[in-house]
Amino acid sequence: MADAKVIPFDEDRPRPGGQRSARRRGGPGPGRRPAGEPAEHPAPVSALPGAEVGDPGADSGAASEPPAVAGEWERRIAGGLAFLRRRITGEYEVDEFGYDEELTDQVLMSLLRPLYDRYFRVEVKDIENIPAEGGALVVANHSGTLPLDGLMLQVAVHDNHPAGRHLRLLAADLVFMLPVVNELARKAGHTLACAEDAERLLQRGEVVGVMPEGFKGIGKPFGERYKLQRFGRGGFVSTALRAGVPIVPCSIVGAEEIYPMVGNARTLARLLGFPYFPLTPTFPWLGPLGLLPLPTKWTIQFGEPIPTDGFSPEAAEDPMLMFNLTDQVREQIQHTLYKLLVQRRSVFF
């Protein structure tokens, strides 16, 4: 809706002690603390000055809920009710691509975090290589049979970047042809993998993510894991050159093993209109249970940015320059993949 506006949670609700809520956009949601900050627990009664066993004052204090805990629950309930009210009344913003930032921050990221934090236990390195402001093009390897690596990459940027940046992923046509998936992808900030949309986002100062291997990478056999496929024709380099934004190579280790693809039912894939139909040690033999990914340990590392603002606009039409920059990005990602594989102790730890 053109006239809809986002009203942040509890903008004017005072916290205990007279402080106002001051959550940074894209920062930790309710109940999540910044990485590295120790959890706060109320001191036990026995640790309070003058409190001893059998002390009536200590017993009465223990029986009541700490004010900080009660205030936190009140804030969560009020925030949830405010969120529901905005969704019902339409008081939220959706951009021209269908991106719903509030829904992404409050709901979609919350649904993905258990998978990110506890199941895959993603470790992020050198996130500061993504600039704090302005456009940037993150180029990553693609693998895993199902595109979970793109979603985990989105959570990694959302939850770890010091400036609270959001990653806008470029997705294949198939994503926007599937019911339900199409709507969720749009809401989460994904858009069609075409040069026009990517350039518009970059010129607006967004961080855009692309995986140039496409279906060749995500659907490759398990025997070819961590061997990068062809990076298309270098269209992502041309887009970065036109927008004058840096290219940030990104290497993802761990996604290759979540669904070990040992075969491809090509005939069935053609009948269903899919680029491939994977056969894994568990799928389709175990039915729906076979869709459960293996709990591998992931590492996502962002490489040194490759600047493009030193080139003229005409450079985007130079095939040799595009080939050289594409090869440079690909080699940097491949080298980092090998380095991370040597460093990891196990697929699962």
The other form holds:
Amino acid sequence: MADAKVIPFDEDRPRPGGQRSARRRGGPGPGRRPAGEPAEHPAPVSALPGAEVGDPGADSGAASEPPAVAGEWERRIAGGLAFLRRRITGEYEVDEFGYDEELTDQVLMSLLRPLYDRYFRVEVKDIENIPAEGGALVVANHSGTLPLDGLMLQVAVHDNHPAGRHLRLLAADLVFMLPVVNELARKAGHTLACAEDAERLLQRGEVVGVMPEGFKGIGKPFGERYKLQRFGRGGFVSTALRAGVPIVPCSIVGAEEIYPMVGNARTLARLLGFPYFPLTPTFPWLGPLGLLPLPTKWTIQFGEPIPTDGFSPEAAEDPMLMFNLTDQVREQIQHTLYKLLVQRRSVFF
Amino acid sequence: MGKAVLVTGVARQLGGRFVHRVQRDPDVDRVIAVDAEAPGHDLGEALFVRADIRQPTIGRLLAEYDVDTVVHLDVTGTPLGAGGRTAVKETNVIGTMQLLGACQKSPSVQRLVVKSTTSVYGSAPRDPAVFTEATPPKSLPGGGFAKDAAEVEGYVRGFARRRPDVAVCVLRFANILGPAADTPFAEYLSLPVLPTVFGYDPRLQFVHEDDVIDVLRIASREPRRATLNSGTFNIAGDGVLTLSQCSRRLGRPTMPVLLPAVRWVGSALRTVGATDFSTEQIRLLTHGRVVSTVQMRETLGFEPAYTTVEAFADFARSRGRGLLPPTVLGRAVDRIADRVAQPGPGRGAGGTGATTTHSGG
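Given the form predicted alone above, what does the protein look like in the form predicted in complex with its partner chain?
What follows is the entire complex, opening with the chain shown before.
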């Protein structure tokens, strides 16, 4: 299908393919380290505690070194049992938001990784724009009818960032009303998109992810794909300003086409209390099969961080400045989206 | 002249312990312990006056003993002995109004400490993850103890406006746990099987009984240097436990119940007298509640001796073994680990270890 009218911007150099999986799950090979990145983040293994255990899908070099492999298995089983022991006796820790780091690292991320690696084949660009330490606010576009883009963004940061940072997503209140969903979201480190929570996380030096388009972005019709919606009321900018953390714009390409929303059953949505009820070429018609997303090829690009520590504290109360900064972030994301769309060969490859 | 302290709600464990504690203070001359019921425990040297705080007699007591500090602990969720929810509500709300009215008339009162609860914040999916003292509740508690406490706090704020010369301290306690705790939440955790709300794993915070006594003492005397003990403070131990962690640490299995059905289970439990399963408690078990304790540390100058985890561990020790004690489960896993480790690389590898890894989540 044709990808809207886009204006080519060709200054961005296409990166070689295949780099995408080089650094996943913090393997020892510091495969693609861009030239600009400081070298004082050695093997990122340390920041993913126990990422080497309880990960049966990991590819260990099979027949080459039998004793090492046996040792590896033993270590893995011991690690798995230790994990099991901690889980069933409740001896693990959660933070005040309910984030269960161990469960996220070892189970939730492992469950999402096949979707990330094999299904959507996510290609991550310029991950080092997220600072290695201190707070940062990642602002991304939102699309795809179901918020899979947020989850993929979380896996992208978790698996690719050289300092092993964890993305803490801000989610709509609907997420915390639904049973099961809310429990998993809290354990994966998500919290409610409100200024209090965002500020608390940023002050603790966490990387916070926000999608300011909200339901307007995720529930927009297929015809409006890759057109950024209004960025809320710019609350995210004042939050970043108050915390003095940089804003990292992030553009996600590929999520728009996973569930092409051709219609919206408003009455049904209102009845169920949802902000929209999507009708896709497959969704209500094929039943549960319609829930299968299309296997599009994704690209997640992180843009240059926009510093906010140069502003005075009262700048957060200046609406004009807020609007300007919001527009700057929005335009940067939109611009990058267009560039990535021009470079994209096809929706699926 | 030393201080005369009046304590209400002394027939309960907490009030009784506080009366004992405050007597040991050198600058306290006299402790007047008030409750409508005779306490089952010994109150030491304190003068016990059997009086209902819903009656105006309380004003005469204040004048007679020249009371300068009032510690109001008779704000509780469960009835003591006979009497139902109506009696509890009357004692909480009408009793507080009477007491505050008496305090307002009394020229000697200089300090008022009121026990409240963090449930005044309610708990709703649209609330921020962490409540500070200034967070307005998104949904006011609809009934039960939480509503009483919210109303009590309202009256206390009114009193503070009318008597600016009186130092007023409102302490919002998280769930109080400890070996002797008799709160509804402690009762809930003592059930052999814990009914939980399906699909929700609330975050909980606890405060230990000993810390409650300590902080009440700090609040009831002159503030130490560089601290201020008038105002509203959240009191909770550090850290957070989810309900699933609690049940595993207690060794009590959970029984997830769908949200609409929880009320039936609650009323069934109430009928058999196991525990009071109020609407407010169901909401706590659904969405959980975490409060910020920065003010408690920095302004009040109180460092709890027990974290949430430690307070819970102390409670768990006092309650005895559950149906699935964590020590037994832990040993079982250790045995498997030993068996896997012993026969060497040949045996035990493969699927079993890997699959158990995931079943734990």
